[in-house]
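Given as structure tokens, the chain that follows is alone and in the form predicted on its own.
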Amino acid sequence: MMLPPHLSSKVFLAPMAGITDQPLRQLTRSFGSCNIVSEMVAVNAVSRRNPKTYRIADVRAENYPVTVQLVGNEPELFVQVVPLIEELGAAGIDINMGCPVKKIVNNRSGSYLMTDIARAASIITQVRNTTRLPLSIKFRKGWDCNHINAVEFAKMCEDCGADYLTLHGRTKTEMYSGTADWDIIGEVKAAIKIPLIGNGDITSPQTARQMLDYTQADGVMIGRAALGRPWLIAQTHKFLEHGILSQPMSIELIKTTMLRHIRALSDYYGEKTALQLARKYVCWYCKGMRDACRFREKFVRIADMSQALVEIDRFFDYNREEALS
């Protein structure tokens, strides 16, 4: 089944609040073809002209299509905000109806909307009537194991005018624990006529292929597995499209990528904020390396960028020598 024309791949970088910002999106896209979705953008903050939220939603500087993800629970605010999101360069609109985080759910947004199908339908319908941009909905298996309504919810989204859907194979109460249910993804795929993207437990190009074969979904979305591995998304595209499995990244290439990421964070946020943000990314990039735990404990206490770069050099030089010995 054909995805909307602005999508260049079957593989999506998942929207992750506080993570998939412009620097990470650009870095991920630099490795090759994939579809990019912004961080979650709160419609009430956009409607108040919140400068920070406006900056998150502004994707005009990116030279590839970006789908902007919106979250909220008031249909009228979506109608007010969508034209602004169009002006800020969005190539598509995604509505988050799957976020399980307490702050979002308590605001009756995200996965809460799976318990209020009438309101969810009103939001989708009014957004559909407001924009010609491709419209997608991201949702979950259901609220909990006793309230699984993904098939019913997907049919509603289709009836209200969504162009494609993304389903995470866990319930709200499961958060990100346990094993994603690929069976429910297959059930939803069989029940609708629009494309479906599968999300959950895709950790490699091979598992992406397994999900597509098992569920017959039209694409895959990768989130946590790409943390510290921004090359994974394009590598998965390459494998799905051409059957080519990329070689593991060398220690030197991992270091180069991490330094590119830190420089991009500095350019976008300024050095002080970049160093604070780099602490979590460095932990992800160094996962599995020798003495990574000790390095992380030292790195998170560094308050000066120049010293941080010295410690990065030292750590990667050490690992390179260990690999050669």
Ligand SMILES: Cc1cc2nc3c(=O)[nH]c(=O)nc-3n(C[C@H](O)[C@H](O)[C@H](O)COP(=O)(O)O)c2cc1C
Contents of the next structure:
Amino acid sequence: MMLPPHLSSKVFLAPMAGITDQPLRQLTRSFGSCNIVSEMVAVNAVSRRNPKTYRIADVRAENYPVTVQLVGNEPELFVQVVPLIEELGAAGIDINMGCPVKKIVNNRSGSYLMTDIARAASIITQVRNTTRLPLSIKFRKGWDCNHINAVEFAKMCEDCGADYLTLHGRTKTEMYSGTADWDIIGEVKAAIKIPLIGNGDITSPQTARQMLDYTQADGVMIGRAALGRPWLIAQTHKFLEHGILSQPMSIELIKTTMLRHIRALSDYYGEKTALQLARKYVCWYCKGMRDACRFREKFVRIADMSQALVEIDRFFDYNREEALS
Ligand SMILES: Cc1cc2nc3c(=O)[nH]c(=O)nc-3n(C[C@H](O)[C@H](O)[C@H](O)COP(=O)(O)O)c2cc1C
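Show the other one: the form predicted together with this ligand, since we just had the form predicted on its own.
Every chain and every other molecule in the complex is listed next, the one we just looked at coming first.
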């Protein structure tokens, strides 16, 4: 089954609020081919012209296609906002119908919409009638284990004109716990004609292959496993397309990538915010390295970028020596 032409790969970087911002998207894409989705953008905030949300939705500076993800509840607001999103450079539009977070669900958005199929259908139909951009829906297995309606929901999305779908194999109440259900991904795939992207618990190029083989999905989406490993998405593409398994990243390359990331955060947000954001990323990049816990504890207390860079040097020198000894 064919994905829309702006998608150059079977592999997607998952939208992650507060994480897949422009610096991370650019870095991820610099490793090679893959599809990029923005953080979720609230349609009511865009319609109120909230400058912070506008900036999140603005992907014009990126020289690869970005699918912009929208979240909301009012079909009329989607209709109002979609032309602005087009102007801000989106190559495709994704609608978030899977987010389980309280704030979103309480606004009757995200995974709440899986319990209100009529409203979900109205949103999709009206967006479909407003834009010619490729349209996708990201959703879950269902609300809870007694309300599993992914197949019915997927058929509705297809009938309303979605071009492809992404399914995270967990219910809303599972949040991110337990194991993702790949069987439901297979069931949905068998029930629809449009392409389906499978999501949940892919941790490596090999598990991506397993998910595709197991479910017959048309593509994979990777989220948490890419945290601190922005190269993973392109490496997975290379493995799926060419059977080439990349070498593990050297300590030197991990350091270079982390520094590139911090520099990009600085350029985009300014040094102060970049340092705050760098705290979580540094933890992820250094996972599994010697004395990483102690380094993390130290790093989160650093208030000055030049000091942060000195500490990074020290930590990586120490790990390099350990690796050589
Ligand atoms: C911190 C975080 C933020 C997320 N934000 C979003 C979001 O904005 N939109 C969305 O559709 N899913 C969001 N997700 C869900 C992921 O896109 C993905 O569906 C989920 O993490 C399962 O995939 P994984 O097992 O590969 O991580 C988020 C997940 C995490 C961990």
